[in-house]
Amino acid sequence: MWILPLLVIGLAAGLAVPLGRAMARALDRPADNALERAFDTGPQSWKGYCLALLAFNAVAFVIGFGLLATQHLLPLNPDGKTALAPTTIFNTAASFLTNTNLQHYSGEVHLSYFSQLFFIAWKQFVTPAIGLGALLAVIRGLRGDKHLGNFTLDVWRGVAYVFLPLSLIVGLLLILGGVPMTLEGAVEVTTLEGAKQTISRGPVAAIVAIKQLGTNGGGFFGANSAHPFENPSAWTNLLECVCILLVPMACVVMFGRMVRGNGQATVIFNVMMAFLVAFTVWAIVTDTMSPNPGLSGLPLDQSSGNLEGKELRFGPSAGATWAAATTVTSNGSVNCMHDSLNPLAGLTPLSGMWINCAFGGVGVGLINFLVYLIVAVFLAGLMVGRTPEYLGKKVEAREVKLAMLALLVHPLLILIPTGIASVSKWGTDATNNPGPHGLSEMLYEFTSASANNGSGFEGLGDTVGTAEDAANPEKAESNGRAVVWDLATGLVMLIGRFVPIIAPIALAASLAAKKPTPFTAGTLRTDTLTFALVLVGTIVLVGALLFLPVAALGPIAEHLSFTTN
């Protein structure tokens, strides 16, 4: 029961230390070869860095939209995939641009190999590199650099020195583990009963490797990492789960090396680890050690806990462990149905995405944590009468305003759309279950979109599919609802990606412009156990104030309805 989570967390943490040190050496240095100098257009201020980031993403969105819109005309389409519906194209283009990988389609059903390789895989390499570049800019600002680096060079280095080598290694290991890697089309086979069955396949290993390492998520197949071609064995399950956590953990080690403050990194790493362990234990206890309350009274053996909707090949704790890892990061891949988790266990993926900083996505997870840290420094300084400082720079009104902007946009993007959906026909009619569980389905969808996670409770009628489906008059009503979900979650993903990136970059630049202050007896220490507890308290308190009411209306109310019936 507990061996798998211990192996996953232990291996990821152990591998993250040398990887983080290597990342600091590779990413934090002047351009020293001809190729790097070609990408390096010169040092950028925070405004220049953000403008380059936004311009790059705007161009990438247009190219991605065009590739998806014309996939039926492009090569590498042996199974004859047709055009997607326009709103599905918009949603998918926004999703993979923002490192969310929310899928309002089924990969093997709707996408050609060209789309999988030159849209999906391309974005899965580039978008985590963008998040990593944003983190590098923030770190440089925090340590006092006048310029924040060069966006194009940072993205190139992230792709070339981090994600390509790691993906090559993991992809080869996945192929050895039985994951398919081919450009041949689907194959038709005859089953033992004599029936005909079409089996989809494709360049799966390459896409699975980067989807896990880049905290991208999504899946080549609709069943995601519960599919035996994406995740054939217990060995590949362990490897893929470790890869979810590896780079986000390494980012914290890299931060410590770059600011030359290993004590700061130790505090951050341990606080993040505490949340990861707490969420994992909670998920396992409330799901795999508790029967499904909806099946109580039936003549079923539930001694192994709630097994409905779970991947049973890897043991009862595999689904809960993966659910915790994939949502404390912004990975979003799944190997079980989160919709099938016990109500209280369903709080694990929701809470991981609500705080959105316990390792989090590549680069952006640590950025989100640093926002909480700035707020904690300011509050602690006010409470104990010490100067609010971080890394030798005073934290004042401007920094707190920028931190609160980055912090509050996340709950606003979740709670406002969920509230609108819960009183709208397009929202309630799309749910698969009435009452609290239906609310949880809508809440989860917007939470996943805002957190750039991409996982889903499923059950929502949010898929239009192909252009042919969109034109089918018999599906007009369901398509109308799905169109709204496509547009609403697409906008939430875009806002939820870029505002929480740009505001912290501006915050770091504001701190960089200040003169360093000498360390005195009145300085608030941020590398101690006491401050670590303050950080935990700040994150828990802010999270509870923002999300406890809606949690009470959704998962908690559903749990109480089972226990009182």
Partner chain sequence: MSTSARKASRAQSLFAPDLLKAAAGRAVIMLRPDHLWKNPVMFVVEVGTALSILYTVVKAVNPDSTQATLGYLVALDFWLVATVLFANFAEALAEARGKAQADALRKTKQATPAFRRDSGGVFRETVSTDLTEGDFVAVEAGQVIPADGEIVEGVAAVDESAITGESAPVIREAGGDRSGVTGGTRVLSDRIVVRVTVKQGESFLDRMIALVEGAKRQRTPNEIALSIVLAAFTLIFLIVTATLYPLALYAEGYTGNVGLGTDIPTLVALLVCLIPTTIGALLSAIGIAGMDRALRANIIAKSGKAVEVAGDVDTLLLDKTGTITMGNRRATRFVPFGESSASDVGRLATLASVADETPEGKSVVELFRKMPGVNLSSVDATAGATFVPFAAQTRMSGIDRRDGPSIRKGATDAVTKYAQAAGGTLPSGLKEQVDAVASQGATPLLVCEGNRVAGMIVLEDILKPNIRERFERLRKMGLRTVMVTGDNPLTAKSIAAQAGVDDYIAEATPEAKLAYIRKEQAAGKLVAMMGDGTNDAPALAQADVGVAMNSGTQAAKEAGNMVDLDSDPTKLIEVVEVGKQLLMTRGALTTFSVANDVAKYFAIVPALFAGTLPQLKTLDFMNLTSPTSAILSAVIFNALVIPCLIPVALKGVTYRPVGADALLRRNLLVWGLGGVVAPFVGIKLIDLILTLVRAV
Contents of the next structure:
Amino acid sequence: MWILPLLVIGLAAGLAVPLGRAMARALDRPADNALERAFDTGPQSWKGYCLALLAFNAVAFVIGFGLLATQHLLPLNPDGKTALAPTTIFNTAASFLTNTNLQHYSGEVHLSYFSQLFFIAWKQFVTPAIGLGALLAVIRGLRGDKHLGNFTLDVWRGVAYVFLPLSLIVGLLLILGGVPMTLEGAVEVTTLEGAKQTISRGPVAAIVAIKQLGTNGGGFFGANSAHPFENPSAWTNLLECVCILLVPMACVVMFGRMVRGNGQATVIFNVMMAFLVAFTVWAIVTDTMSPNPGLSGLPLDQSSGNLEGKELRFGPSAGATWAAATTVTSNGSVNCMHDSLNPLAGLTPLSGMWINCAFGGVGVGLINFLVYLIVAVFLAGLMVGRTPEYLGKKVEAREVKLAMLALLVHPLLILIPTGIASVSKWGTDATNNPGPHGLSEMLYEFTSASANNGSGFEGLGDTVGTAEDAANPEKAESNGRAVVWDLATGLVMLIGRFVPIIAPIALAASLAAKKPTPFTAGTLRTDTLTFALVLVGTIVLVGALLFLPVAALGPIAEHLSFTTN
Amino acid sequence: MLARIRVNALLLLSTLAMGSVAYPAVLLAVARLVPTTATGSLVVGTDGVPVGSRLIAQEFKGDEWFHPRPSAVGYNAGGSGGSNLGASNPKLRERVAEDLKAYPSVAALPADAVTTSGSGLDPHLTLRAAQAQLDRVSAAVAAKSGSEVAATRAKLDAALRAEAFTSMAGLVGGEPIVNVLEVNRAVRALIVAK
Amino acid sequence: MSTSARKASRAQSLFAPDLLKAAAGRAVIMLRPDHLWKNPVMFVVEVGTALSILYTVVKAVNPDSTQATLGYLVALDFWLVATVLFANFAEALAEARGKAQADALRKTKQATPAFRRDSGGVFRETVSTDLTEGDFVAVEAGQVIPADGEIVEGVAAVDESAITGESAPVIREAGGDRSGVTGGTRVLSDRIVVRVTVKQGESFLDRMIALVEGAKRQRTPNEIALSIVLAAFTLIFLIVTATLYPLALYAEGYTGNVGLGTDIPTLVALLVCLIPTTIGALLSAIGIAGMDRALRANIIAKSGKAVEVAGDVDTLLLDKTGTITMGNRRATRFVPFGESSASDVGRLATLASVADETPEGKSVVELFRKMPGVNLSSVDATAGATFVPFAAQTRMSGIDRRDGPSIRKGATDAVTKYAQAAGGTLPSGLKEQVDAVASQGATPLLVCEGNRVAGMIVLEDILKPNIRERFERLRKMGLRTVMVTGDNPLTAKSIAAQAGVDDYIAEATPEAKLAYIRKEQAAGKLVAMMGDGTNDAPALAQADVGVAMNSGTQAAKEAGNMVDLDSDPTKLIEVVEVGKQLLMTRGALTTFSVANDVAKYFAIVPALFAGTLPQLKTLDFMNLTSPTSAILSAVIFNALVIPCLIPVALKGVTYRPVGADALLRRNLLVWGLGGVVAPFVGIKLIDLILTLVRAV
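Follow the form predicted on its own with the form predicted in complex with the partner chain, if you could.
First the chain shown before, then all remaining chains and molecules of the complex.
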């Protein structure tokens, strides 16, 4: 049971080291061939970098919106998928622009192959590269570069040198592992019993590889990697789970290389690892090693743990392991249904997304971590009697202001909408479960949107679907609710993506402009075990503890309702 | 400004060309090496018509078939998904209690037999859960094929054991599981063979 | 005043009753929202308290408005108000301490008679308040110097005890580096003419009073940064608490049980407990106390920022003389050449030094007198002799006797030239011996009688006791020490090695100091230095922390950002420690404040939902008596912790020079872990007491 998580984490960490080094080599150097020079518009200040980032995202949003809105007119549509509802398009366009991949639709039901390849796959390549670019800009600032690099060059390199080669390898392995890769439409079969069954398929391997590697998470099928076509065996499950962690882990290694401070990177890596391990163990203990409390007393053998929402072929601890990995990183793919996790186990994905920085999304996870780190440096720095400094740069009012801005956004975007939803009909009526679990569903949805994660307590009725569905008077009531969810989570995702990217870039640039201070015996060391503990404390106290009241009202209240009745 | 627009356009087109055209094209080419799994691991019946996918659960209602795990999407492989019922939801307990009625004599049924999978299309069942159906299936198969119940049962049990495997050779834990479509093909062979 | 005396006065006046009374009164006045507005944390507490009181009034009028009892609400309001009052009290107390100091200073600032020179050159009586920059005043023995200025004429002994607390008079004289006088001090002897160097109301005393009263206190950069963090935390917890209302409403909706989760005063209580009230309440007190601590060390900082920057200093420029060594070089040995004995050399040296009034010359006489078995009368036979005083040109002093050859003592090259010119020969091995002494950092002087070089006087710097340990301590603090000396590089190097400083500037000129500071600053280092002379002014201005000695010139005092009233060169070290303490106290109390939240969550959250979701009682690890008692206990703990920590805020967290890592570990343990554990204990204790009180 413990071998699988050990394999997943061990393999990912082992592969991340060479990958991170290679990334530092490939991404952190001047343009040195004609192709790269074509993308290089010259060194950019933080404003220039952010403007380029925002401009490209704006264009990508419009193009994505256009592609989805016209899918019924476009080719590669063997199953004749029809036009989508307007708010579904908005939500999906926002979701895939922000690397969230929250899916208020079902891939095999609503999207054509063209949309899967030209919208989904394209966004899944580009958005992690944008996150990676943002991280590169932040690191360059931290180490004191005059300019933060060039946005278009960074994104091009990210796609061409990191995600394309990795996806080709993983895609190939997935195909060999039994994942379909075809442009043929759905097939109809006649079962042995004589019934008809329609089986959707498509270019699945292409989507799965990049969705796992780029902390995207948006699957080809509604059930994501729980679907046997996305994840046919325990072997593909292992591969996909490793891919969730690989690039986010490599980002930390790359950071260490770029700032020439492997000690700094080691502390960060280990603190992130501590959270990942803690969340994984928690999920396995509360879900794999505990029966579903709702079924206690029935003549059942629950020795394999809670099996509701789980697949059998991956092994018993696979769901819990994946749930932890996919939420500490902002991947959001699933191989079991989180909504049906045991109540306490549901805390693992929620906490992972609340802190949103234990490896986190490609690029942005480490950026989030660095924001916590600045806060930790500030508190610890004062405690040693010096103006706090990180990597030889003083952390002063402006940096603190930007760090707090980046930090504030996340709890605000989770708690305020959840509070509103919990007293609104569009909120409570959309839940699939009563009582505390219903609250958990709403909480999870906004947490996932704000963390740009994309997983869900999928029972929530948040899907309108096709334009036809939208116009169906019988569904008017549920559509009315789903429209609000589409718009609310769409906005949360957009704010939750760009504010925590731009504020840290500005912060890093502000540090870059400062004179470096020399290292002395009085300087706070940020590569020690003591500082690692400060980091853990800061993340727990500042990032996670403020969610204790909602956790108490949701998952904990649900769990305790079994033990105290 | 014009140069900026040009570079942005270049980035857009080149990433589309890589991620949406070249990348899937390469994988589609590779997929031709493994045509069966790449098109959905379809299982072809004796008449050459596909009877299902090895990877996708199908509904089996008749007493002579092994029944797969319950599906939250009614085994409709045009969609997928779980029940999304939380532990505290009374509907979950009611549904499980209802499904348990099919196993009146079992004291501790492996839970997979009455829990829905994440996809609703889990093609597997634990060996023990399949064996818990042996009484019903062997009686029905014996009736159809006109053979003795005990012998049929022994044959079916052997077929189940032959089909059973543990994930990653047991490396990741878990008990032996069987592919329901495969065991039902064995059932069908038994019925047809008379 | 000695350090220990100062410490005694500090301890004694920390909670002097009159100060407490004044602060208590002011704490109530400071409840005004326009005052509290400047402190976002406490402002939120005040608004919340007002809201809570409003709900209490509603409850009193309409008992059905909430299920919370009136007694509980009143108790809650009481402790919320107390929280704000305690915070105000902390700030008021710090201010009162400054004010007491200011009042003492102000007493010296009463209008005194002054004698101003008019255009005709006659000194006419006027009052000190009429004086302005550029006036010349005469001050005679017994008179109070009417304004800050510079002596242009005369020498006087001045009693500066009004400012420094040091009763021994100091000498102030025209020209040179001891020409500065301060208004309010008293001339004890002689008559001086002083040029007034400050405008009315801008005198040193005025600025000091303004600073210690906090009237012109500007928030320092780190304080501003911390305020931002605190404001952001407050905003986050405001959202956490505000969103609990709808979430509790949702829970009440499906359970049908109404609890405290929708009771506004209780939510206010949760908010007040979660936001960092402890540090919010003590933040300004810490800042004022930092200035105050500097002042108690007899250092006047021109701004709080200067004190804070002192904590960041990387490089200390220390004058050798007075800081590292005891005053001046002293004669430590007489080395005879040829057939002379050491006492011969001593006798000759003493005779040659009779007219030498320099400290070195005096030390020669002293050394000879202490030599065992010397015949003191042998140096009295100077009748009819002519003394040759030390002159910069000859670099020798001596005596021309009638009954014997002339004696000279002085720099080695000067004396050898003198002896050779008189036809003498140099003893063998002289050069080697001289070089050997010089290379040890000592200064060799030669003594010759007629044309015979009789011996050598060894002048050595005497290191101050424990100076090595002191520098070791500085190194652990992360500070680099640089010795500044006029000595030649060889001597400087040797003394630097003996004292254990990291670097030295030999043959230091003001330009060399300035260049060194600039070099350090270019490498990103912050430099502190101390100086007194006018020619130190550029370096003082360039240094990040420039401490001017009060005895120094006005120019030096203007250029620096601190003035040391004791004119004690070792004071730099204290300045750095005060700065570090200031930052540490802020960091420690912030960590404590944030760490407190863990226990408060576990006290309040179960209580909040006890009525709605009774199963959450499991989270109540402390097993508190009742929901209302739990919430009250948390609020009371939160309020009481403020006055309990006032002494820490005012005294500062103890700084230990053990290196940043060890310091962090220690403070984390005390304030971080302590911050997690203390409220668990405190809240449980208060809950027990409340239960007991209610039972009685």
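The structure presented is a predicted model; accordingly, all values stated were derived computationally and were not measured. Residue numbers count along the first chain shown, from 1. Definition used throughout: the rigid core is the maximal C-alpha set that superposes within 1.5 Å between two forms.
- Fitting the two forms on the rigid core leaves the C-alpha of L548 displaced by under 2 angstroms between the two forms.
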